[in-house]
Amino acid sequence: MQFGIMSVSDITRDPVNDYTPSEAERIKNVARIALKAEEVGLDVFAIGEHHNPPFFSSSPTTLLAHIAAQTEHLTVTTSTTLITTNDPVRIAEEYAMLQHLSGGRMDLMLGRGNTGPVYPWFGQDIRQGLPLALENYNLLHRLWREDVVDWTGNYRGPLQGFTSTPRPLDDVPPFVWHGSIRTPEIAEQAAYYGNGFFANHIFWPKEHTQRMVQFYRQRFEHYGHGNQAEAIVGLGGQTFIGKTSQEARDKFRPYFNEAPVYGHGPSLDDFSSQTPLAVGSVQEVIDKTLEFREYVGDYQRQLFLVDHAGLPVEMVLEQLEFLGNEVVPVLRKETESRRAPGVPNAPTHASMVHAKYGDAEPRQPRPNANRGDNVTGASPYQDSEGTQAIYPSM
């Protein structure tokens, strides 16, 4: 089981100190937070994608490449890559490049995005969000698996004899999660392709997450990717940890009350009792997190939101100390001891390379410099031995 943190990249006023960081401060500090995550032994760092204030992460691959270059073990990923307002060709190329630069220590989570004004900024209509998401991912899926793509759709210009570069590292596409807060169609899409499904698991009661995950598991099995227990599930969540329950609530309450996503609504106590929000002592956070398995089954990735609502960076780094040194070691041991036989681990680049090649050397695509101009429909690549290779779909 993988444990990590995710950020939505908000720039929010600290209500305790009445201080709003600049974009420069927030960007610098989120990199510090990611490095701290690796230092304390976490597995994953995820960043969202936004193109409107008060968020800063308009270019996730740039930030994640910067973090990957300074870490050795951390998997870098997104907590949303917008499959609707991004051109799938650009997603294919940018994330393949990130895959190469990180040595395969990356994956990505696709989502529609629900901020209405963003769609027209990129020439799209939010009313077409769902069919746009379905069409764009179908193209992205092919771009990573076929050297030469001929394609016609409804939401972008056609492609003829197109090759996305660079090709995926070891000719193995990055692993894809599909993330959703409330949309079963996205769970259906994840199941259809045999990809992972990530439930936001922050704003809603546990019954909602339970229904969404169960639907995904059923459809995963329906499409022949394995039994329901073999489906790849990730959960979000938010936590704030203190030495005691009272300390945690006292420290977090002013940030909760002013948080742009749920402030000025239910009280901290009500929200904690009705949703997965875990605010309390180390043991209380451990106990509540272990409850997640009881209603979604065994799952592969748990990401915590720890850096939003104006929390100062020093407090976030302290939270990571709690998570990495006291909470996650217990969660690792307990989840492993409770995991049912046959439940797979979260896919990694190494595991996917082994699944495709076994003990053989991975194919290394390389442009065939001796071919001259490419002929439409033919591969511009050769395999490791120099012979032409047109790679089949996975």
Contents of the next structure:
Amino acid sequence: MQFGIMSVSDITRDPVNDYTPSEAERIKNVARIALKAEEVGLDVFAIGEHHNPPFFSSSPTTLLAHIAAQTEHLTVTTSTTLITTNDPVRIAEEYAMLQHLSGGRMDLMLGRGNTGPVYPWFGQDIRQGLPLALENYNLLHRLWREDVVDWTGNYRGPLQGFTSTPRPLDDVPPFVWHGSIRTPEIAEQAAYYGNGFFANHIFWPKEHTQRMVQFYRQRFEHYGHGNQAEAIVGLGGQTFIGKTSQEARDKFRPYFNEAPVYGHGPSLDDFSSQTPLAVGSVQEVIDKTLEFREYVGDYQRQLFLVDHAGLPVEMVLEQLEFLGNEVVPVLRKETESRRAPGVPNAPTHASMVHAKYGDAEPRQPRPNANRGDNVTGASPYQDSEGTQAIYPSM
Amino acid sequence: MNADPTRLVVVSAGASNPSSTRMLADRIAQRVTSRGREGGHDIAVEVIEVRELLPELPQALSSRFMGPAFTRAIEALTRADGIIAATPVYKAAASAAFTGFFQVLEDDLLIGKPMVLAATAGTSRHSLVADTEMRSLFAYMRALPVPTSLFAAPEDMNSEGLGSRIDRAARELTALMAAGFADAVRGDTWHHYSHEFGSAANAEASVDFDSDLMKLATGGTLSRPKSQEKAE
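Follow the form predicted alone with the form predicted in complex with its partner chain, if you could.
Entire complex below, previous chain first.
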């Protein structure tokens, strides 16, 4: 099982010290946070995508490539990549590039975002948000699996003889997670393609998560990708850890009370008892996290939100020490011993290469000489000569 | 008598204890249960005092996060065969607590359920609030308010007129409850209403895998987005 952290990329005023970091500071600090995640032995670092202040992460692949370049083991991913307002062609290109530069230590999570106004900024219509997400992924899926794509849809211009470059590393597409809270169509799409399903999990009572994950598992089996226990599930979570339960609560409460998401609403105590939010001692956080598998089944990836609500970077780094050194080692041992036989790990690049090629050499596409376009002649790659691109209808 | 009695849920947004709103709601409830008994139906009454849910209302409004008391209220309304909804009138409108309570409920929770609407006020000049304001809220929720709404200003509390109107509303409600309208709608017609996945009212229903969106989710294509249809 993989454990990691996910960041929203918010730049929030620290309500205790009355201090708002600059964009420059926060961006530098998030890189420190990611490197610390690797240092303390976590598996995954995820960054969100936003296109308005007070968030910085408009360009997730740039940040993730920077982090991948300075780490050796960490898998970099997103939480989430906007499958609605990004052109799927750009997602295919940018994340394939990240896949090459990270040596396959990446995947991505697709979501629809929670910021309505972003749609028109990118020429899209929020009323079409769901069909847009579904259609865009159908195209993205093909762009990573077919050298030459002809495609027509409702939400972007048609493609004729289009090749998304670079081709995925070893011609194995990045693994994709689909994130959703309560949209069965998204879970259905994840199940149909045999992709992962990620439930944010953190603002909602567990019944929502349980229902969606169960639906995804049933449909994963329905589409013949394996039995329900073999479906690939990820969960969000949120922790604040202290030496004692009281210390954790005292330190976190002022941040919780002012946080953009929770602030001025439910009390920390109510929210902790009713959602997966785990604020307490090392043992309390372990116990609460171990409960998750009881209602979603054995799962593959657990991401925690730790760097939000204006927490100063030193406090976040300290949280990562707790998480990586004290909480996660116990969680690894406990989840391993409780896990049912036959439950797979989350796919990695290595496992997907092995699944596709066995012991054979992976395909390494080598382009033919530039012919100025993608629509005339044969396949753009040397090893698939004879495959004719389909001409556009005039 | 039925093993599973008919369920009547009273939602009262009175501010004090006892409140004239709750007293009016109780009178209606008593009338409904005795009408039910006369017709051979046991009617079990549950009361939701909105006032007791107020600590959970801000988070429900801001993030749709339901606390334990709200969750119990929703369970009661999910099971309800009939509803009495009563509120005081403030500033010429149903109280904010009353409106807030219903605004955070899922859209499909009350579909087809018969209701009596009742309002109280310090002056009879507010007498149309139930019909002009409350009725439109429940029209949105596709509930079924009975033809007779009830309103009581101080001078109405001891009037025979109010008593006979309560009786009339109670007859209307029991007639609709006995007719099984809500069950009929929730059987044959249920999938024609929009539902959020996993809503309290729709927990048992299956997902429609033949919808256009489900086809798109599984690699299919949409013919045209709806917005473009008219233009061509």
